[in-house]
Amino acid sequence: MNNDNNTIYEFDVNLICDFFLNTERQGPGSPEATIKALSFIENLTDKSLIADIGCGTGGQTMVLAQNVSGCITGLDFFPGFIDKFNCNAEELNLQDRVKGIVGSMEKLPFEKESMDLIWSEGAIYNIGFERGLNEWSDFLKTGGYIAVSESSWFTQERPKEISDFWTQCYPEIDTISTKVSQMQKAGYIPVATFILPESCWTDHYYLPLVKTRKMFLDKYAGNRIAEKFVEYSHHEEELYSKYKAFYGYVFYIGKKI
């Protein structure tokens, strides 16, 4: 397949969301990742509001309510992760204090200046870092957390092949220190800046879809879109082997001044 000039925004979204229904995670993470992020963040307590924008099915949601006591919303556009959400919080027992709305990231419906803190892993790439950062500011108490993972250089110099492929996907992809300076920009002191580790990706993304392609293949046997697409899935993961020396998932935590 040629590659060249397919990005993922080239599929129907409910068939991508389709996909990814049956994941634990819709982006490279781990429960790791996400408690390290967390041991950043200061002051939570059983009184906390906590959002997760763009929470998927909640897999690191879960973790999340499993290691602060606050109350925490997920917020996701489509409603089959969002019934996927209710579903795990209740079978972890977590429904008093944990629940998904459907809704947009664009205009989320909190009140102004009422979380303590905003979570968003591999998500707000859909609005943009500095868009995402100002806009989600007017919601978050002042001395609240942002704690977001986004794709990032980890090098000013890549090969053609990588740079030209995540700069048609998110022309916004940047270096860490240029995500910092925006970070600072937006009005946060920037508290935290780590690199995911690869099992982020191997172990808990890219292994784990093995059986999620097949599914999906199975489903839609026969239609060359959803065939197109998991040969997309292929070879994103093809590039993130052959160059993940050249970039990454950063995590960045902020505290709104």
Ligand code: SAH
Second form
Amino acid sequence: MNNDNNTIYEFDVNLICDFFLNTERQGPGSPEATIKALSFIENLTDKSLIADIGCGTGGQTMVLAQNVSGCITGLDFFPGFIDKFNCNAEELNLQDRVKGIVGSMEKLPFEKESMDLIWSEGAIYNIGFERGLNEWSDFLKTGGYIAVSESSWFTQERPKEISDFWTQCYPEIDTISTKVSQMQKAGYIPVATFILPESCWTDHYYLPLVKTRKMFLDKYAGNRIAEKFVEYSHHEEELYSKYKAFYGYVFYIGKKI
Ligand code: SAH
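Could I see the form predicted together with the named molecule next, after the form predicted alone?
Everything in the complex follows now, all chains and molecules, and the chain you saw is the first one.
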């Protein structure tokens, strides 16, 4: 990477979305991790209402839908992702109980205290972990669950290079114990946390990006911003490989009191 120090936020959002449109996932995760997180959640029935916030094209939503019987609304602010989401739901014949809508996680269009489960993989950072936990709680029934994955530090101290990188792109990254305490303060019982295995980054996220990067560079040949975005994505992957002992994604599952 040339040393312009771009953060992902400095790239045009439509360009980023176009990059990720043809990937199954838009962040680290896996069907196994989704199913494991789901295993901590009780009392779901075919009447349950579930929201998947920042659903992207719905990789994890379809896994959820195949493992629970309630109705799921996927919400994302990028219409291209939602179109793809709804096509995916139809292909799997889930369209009667899985629907994607365009919307903002900062202004959820649900009734207060209506949801049994709020799900969000690799997306709550867009609103911020604490703010998301606090605001989304209004939409959960008492006894309802929240399950979110969030980048977290594994150690108290870490090398400057990775600390600087994260401080620039997501200053709210913190240790697992701090995040659990934030969950408690927001009015949830912390039911479970687990670290996503490395394969959620390598096999399910970075490996498919090899093809995505190539297709994207072909499409945007000569576009310097697109090239820089791909360089950024390589840089992020290199940092993960170098510093994976110090950070990763963690699933946090809580129950509203
Ligand atoms: N859950 C998916 C996507 C994670 S990427 C997965 O794990 O693969 C983060 C997603 O959040 C993107 O799809 C992005 O479009 C969406 N997003 C970002 N800011 C948002 C906002 N303010 N409201 C709704 N969605 C948002």
